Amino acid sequence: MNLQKDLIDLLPLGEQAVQELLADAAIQKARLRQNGPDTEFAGRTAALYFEKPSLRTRVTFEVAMNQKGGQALHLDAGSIGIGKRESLADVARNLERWLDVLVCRTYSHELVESLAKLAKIPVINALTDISHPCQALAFGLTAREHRGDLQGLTVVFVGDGNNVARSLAELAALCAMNFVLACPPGFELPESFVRQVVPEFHRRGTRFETIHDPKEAVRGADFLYSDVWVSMGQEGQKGEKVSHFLPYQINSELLEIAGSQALVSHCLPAHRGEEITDLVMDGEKAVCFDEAENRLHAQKAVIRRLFRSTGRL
């Protein structure tokens, strides 16, 4: 897989590329506000292959293409039937003849990796069960807007060691932030990933920690971050998981323990009253909807970078 051609995960990109993406996302946001839409992507087409429901991801990728003068189309996963009606390789060979970028939101991380290997066009991971790099970039832009330089800041993910937690940890490692996962025992990030990412923190003099006591974990945090306790496709585990996660709700008490400097974000959609309360989510410390807005600008930056790397800009 050509890492310059695709965005599958953040860690392989490296520190410089991630910093450049965040800087360009800020530029794209400012340009839109000052000058409105432009035609930089004129004649370019993105296809969105989505196996999972979506609000923010689908809308922001489609609007990103439209605001830059390109077009986007939605590929119905049931109709295409990758690996059922025809082989994955044949699907990739067809799509690369028509498209300029393929955006994938799937259950299987391996499917996105395979498409990236097989197709000559850029492939973007718009969420898999393993990672969510576009969400992490949107958080990075939001954190920059509210706190300036990211170096030395601490983000505490309160909840399951899931795909969003993994990508936020990668972002934190590359941007010299500290990362803490506050989770119940048994819901940590995979040990194989921890072994991979911890040296990146050590290299920059920052820390990666897993702490099972949420009150201890959040003290002094710059950002508290949450996600649903039960991810898409895991609904059958809800009863079991909720019993473990009840102490890991971001509420007024936990926010007060974190300190007056702490801001709160959530990748959305939120299950209000479970992982986060209405009072916190609608309060002055919440930047969840700033981050949702920034999905648009971060994704423009990703597409621009991949178009440049493949000669499309």
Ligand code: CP
Given for the second form:
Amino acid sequence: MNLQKDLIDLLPLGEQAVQELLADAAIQKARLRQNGPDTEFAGRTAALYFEKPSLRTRVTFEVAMNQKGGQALHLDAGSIGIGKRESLADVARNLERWLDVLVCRTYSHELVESLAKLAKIPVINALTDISHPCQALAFGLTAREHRGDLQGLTVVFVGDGNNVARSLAELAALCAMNFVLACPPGFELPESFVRQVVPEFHRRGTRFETIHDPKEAVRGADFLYSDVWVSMGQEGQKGEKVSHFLPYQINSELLEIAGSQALVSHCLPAHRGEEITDLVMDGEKAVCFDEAENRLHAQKAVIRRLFRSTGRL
Ligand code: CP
Ligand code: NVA
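Switch from the form predicted on its own to the form predicted together with the ligand and print that structure.
To see the whole picture, the full complex is given below, headed by that same chain.
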């Protein structure tokens, strides 16, 4: 992975780069509010290659490019037919001739890694089955806006040890936060990832924990985080999965156990009445829509970083 060219995951970037991204995201947000759109990306083109549905990611990347004077186009994964119509390498060798950045949402994490390796242009992971780094950055910006310095704060992800949980754990490690995954047995983050991330927590004197009892897990949390129980691509497992997750709903009772300091976020889309209740999502502790807005600012910071380090800015 070329850390200067691509954004595939947060952990390899390290603490300083992530802090810089969060700081720049805040600057981008303030600038937009004060001065409106600018032309920093004039003449630059992003393409969005999405194999899965999206509202937030697609809109925020397109708006980010447009607000900064560039353009964005959507690639229809079906009609490109990577590996069917032509090889991945040839697709990459075409795209790099026209584009300045390729934003990818794929099932396979390896596909994004391969595109990054094969294409000379920056590649951004816009969610794979394994991780969702842009979401975690938007959470980081939101958390900072609400709570200031993140060091020592605790985020409890209540649900499946999935792509969003993994990227949040990476962000938490790099921001010296504690991370707790409250999940049913069998739905933990993969052991290989835990082995990789735990030393990052230990180095900063913070903790990574997996706790199966949701009530025990949330006590004292600064942030409760929620996501769907069944991720895109797992729809066939819905019936089997949901029964395990019923005690892991973020509702008023769980929020009260967490304590009055706790804020609640969700990457969205939410399945209201499943992993989170209407009362919590529409309540005063929820910061989900702030986080959705912050996708825009965080992704501008990501594109700026990659454009700068590849001579495009
Ligand atoms: N949170 C998020 O990535 O939303 P979309 O799937 O709608 O892009
Ligand atoms: N874990 C969810 C996140 C959606 C933004 C999924 O992968 O479907």
